[in-house]
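Okay, so here's just one chain, in C-alpha cells, the form predicted alone.
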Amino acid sequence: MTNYVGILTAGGDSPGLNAAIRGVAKAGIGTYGMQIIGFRDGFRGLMQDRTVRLTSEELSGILTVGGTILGTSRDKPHKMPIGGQTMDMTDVMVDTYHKHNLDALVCLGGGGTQKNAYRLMQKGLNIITLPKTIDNDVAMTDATFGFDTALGIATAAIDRLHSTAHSHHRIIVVEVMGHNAGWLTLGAGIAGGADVILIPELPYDINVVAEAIRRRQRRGSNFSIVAVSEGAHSAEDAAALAKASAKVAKAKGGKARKKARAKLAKLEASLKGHTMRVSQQLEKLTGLESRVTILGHLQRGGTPSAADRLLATTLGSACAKLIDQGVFGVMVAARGDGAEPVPLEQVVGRRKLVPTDHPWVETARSIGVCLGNR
C-alpha cells in the first residue's frame, strides 16, 4: 500500500534542512515507494495548500545547499495572523491533510515546531518531527541538525577575531546566537580560544569578567576575547527576570496574568543590547578600548558540515522507516550514531540547557577561561 506523507520546514532556517528533507524522501520514494509533497513556508504552507511534489528530479543537487527549498516561517497554527487579525487555523491545516489523503505528516524544526506539531497530532493527524536547529536546545536528542556548522561558522569568526584584537591591543566582545541555551557559545568559545565566554545557564558578575582581563594584562597580555551568548545575564538581570517569570506562572485570572506578562515583557526590552552594555563595561573597568562584533544570522548561512549532511540524512531515512512502520506521534531523535523516536509529549515544553557541570564547562574552567562568576 503506498503511503501519501507530507512535509514541511518550520522556524528558522538552519543548515541541514535540505539535507533531511532529501533523506525523508529519497528514502520514502525509493525503499518503501512512497509519495510525498513539500508544504511550502511551513505551516503557512499548509494552511494555504501551497504544495511541491517531491520527486528524484526536486531534490537533485540539494544535499550540499544551505537554507531549505520549502522555504519556511514562524507562522503558528492556532496564533496566525489572517487579515489583520490572529487566527486558530488548525482545523484548517487538518482540512488540507485530509484532502490530500495523507498518512503522515512530518515537521522539520526546533521547539517552537516541536510545540505546533503536537498540537495537530492532537487534532489527530499521524505526525512526526525531525530536531534541527543551530541552538541544540531541542530536548531529548543527543543532538540536531544545524548546530555543528553554525559552531565551525562561529568558532572561525573568533579565530578570525584573534588577530585584529591583538594587533589594536582591544577586547573584542563576539556575540553569538543560542537564544538561552549556551552550546554555541560555549563550544565555539572553547574551540576559538576566547578568554571570556558567558552563557545564559551562568549569570555572570561583570566585575569577575573584568578582573580576569585585568588579570591577563598584568601577565602581558593586552588583548582579550569575550564570547556572549545572546541570551546570556549579568546575576541581577538574571534574578530580576526569575522573578518576573515567577509572577507570570503565580498569576491568577485574565487580567493578573496579563499584567504579569507585559512586565516581563518590558524586562526583556529593556535587557536587549546587552552585549553593547557589556563592551561598554569592560572598556569602563579595564581601560582597554572594546569593540563589539555581533555574528547573528550569519551563523544560518552556507554549506551544511558533513556532519551535518550525515546526521540529518540519518534522522530523514529513519523517519521515512518509522513512517512505513507506522509508528506517529515521535520525534525522530539522534542517539549515538544511530536514531530513536521519541514521544512528542516527552519533548514539548522542554529545552535543553548546558548543564553547570558539564564537560565543556570544566574544561573551559581547567583551561583558565573566565566563565563570568566565581
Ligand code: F6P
Contents of the next structure:
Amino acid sequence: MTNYVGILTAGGDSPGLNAAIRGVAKAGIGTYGMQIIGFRDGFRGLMQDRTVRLTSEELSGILTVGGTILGTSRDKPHKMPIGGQTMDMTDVMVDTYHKHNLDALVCLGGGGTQKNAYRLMQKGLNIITLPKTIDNDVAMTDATFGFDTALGIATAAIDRLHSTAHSHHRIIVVEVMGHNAGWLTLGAGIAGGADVILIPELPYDINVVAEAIRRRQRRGSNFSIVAVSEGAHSAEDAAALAKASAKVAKAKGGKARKKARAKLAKLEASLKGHTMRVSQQLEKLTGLESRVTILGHLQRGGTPSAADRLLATTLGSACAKLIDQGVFGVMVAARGDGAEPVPLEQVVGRRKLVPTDHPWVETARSIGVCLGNR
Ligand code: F6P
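For comparison with the form predicted alone, please write out the form predicted together with this ligand.
Following is the full complex, with the preceding chain placed first.
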C-alpha cells in the first residue's frame, strides 16, 4: 500500500495548480488513505528539504486561488545555481525522497518539469507528473491546465483593445505569451476577433501584414488589432534562428558547441522586443498610428476558470488513483473528458506545436484573418 506521497510544483505558475494539488491530496487522503507532503518552490524545496504537510486545513479554500500554495521555481535538479556555481544536486533530492520514506513524488509542471521529473525517475524514484502550462504545449496530452484561464484573459484584453483602437483609428499590436507555441495567441486572436495573428509556427512577412491592414483601410476600417505571440518571428529571423540552432546541433567538441550556443543566444537576445519592431514597421508601411500592449504575466494570474478547475481536479484525482495502483514513470494526460497515463519517455524532449493545418489555422484563414504569410 502506498502511504507517503510528496508533491511539488515547478516552472512558471499557472491557474489551476492549486486545484490539481487539492485533487491529488483530497483523493489521496480521503479515498486511498495516503499522507501527503508538499515541497516548497519546486525542485529547490526538494533539495533543501523544505516541506509542508498537506492536511484538510491546508487544502481548504484553495480551489479558486491562482498561483500555487507551494511556491515554484525554474530550478533544474542537475543545474542548480548555488553560491555562484551551477551544481548537479539530483542525488541530494533523491536523499530527501528517501529520508521521508516516500512511495511516490508528484511533479506538476510544463515541458521542462516533465524532463526534470524524468531525470529523477531514472534515479529510481517513483515519479508521476501532471501537465500544466498556459502555453498548452506539453506533448501527448489533449490539454494542459492553465491554458483555458489564460485564453479567457487574453481574449478579454483583445475585446477591450478593440474600442480604443477603433476610436483612435490606430493599429494595436498586442503581445500574447507563448515562447514556442502559438496556441494562446491563435485561440485568443480568433475568439477576440483580431485582424492579424502572428504565431511562432508560421513565420511572417511584414509586407503581407501591412497589405492586409491597408486592405482593411481601403474598405473603410482605419483600425486593426494585431495579436502577436512573444515567440513569433519574421521569415528571415526564423531562418537565421534555424541555421544557428542547426550549428549548435552539428558542433563537434565542447569548445565548438559553446561558441555555437553563444551565437544562438546572441541572436535570440537581439530578437527580444520584436513586438515593438512589428509596431514600428507597420506604422511606417501603413501610415497609421500604432501602439503596443504586452499582456505578460497578467495572463498567468488570478482565479482559474471553471474548465481549468475541472481539468486539474480530474487529473489530480486520477493521479491519486494511479499512485494507489502503483503506476509510476507516467504523466497523467488529459484524454477526452478523462485521464490516461502516458510513459514519461514519450513526453520528454517533445513539444506540442500548432500544426500548420490545424482546424484553428483553417478557421482563421477562412474568416479573413491575416496569418502573416500568403
Ligand atoms: O511557460 C509559461 C510562460 O508563461 C511562457 O508563456 C512565457 O514565455 C514564460 O512562461 C515566461 O516565463 P517567466 O515567468 O519565467 O518570465
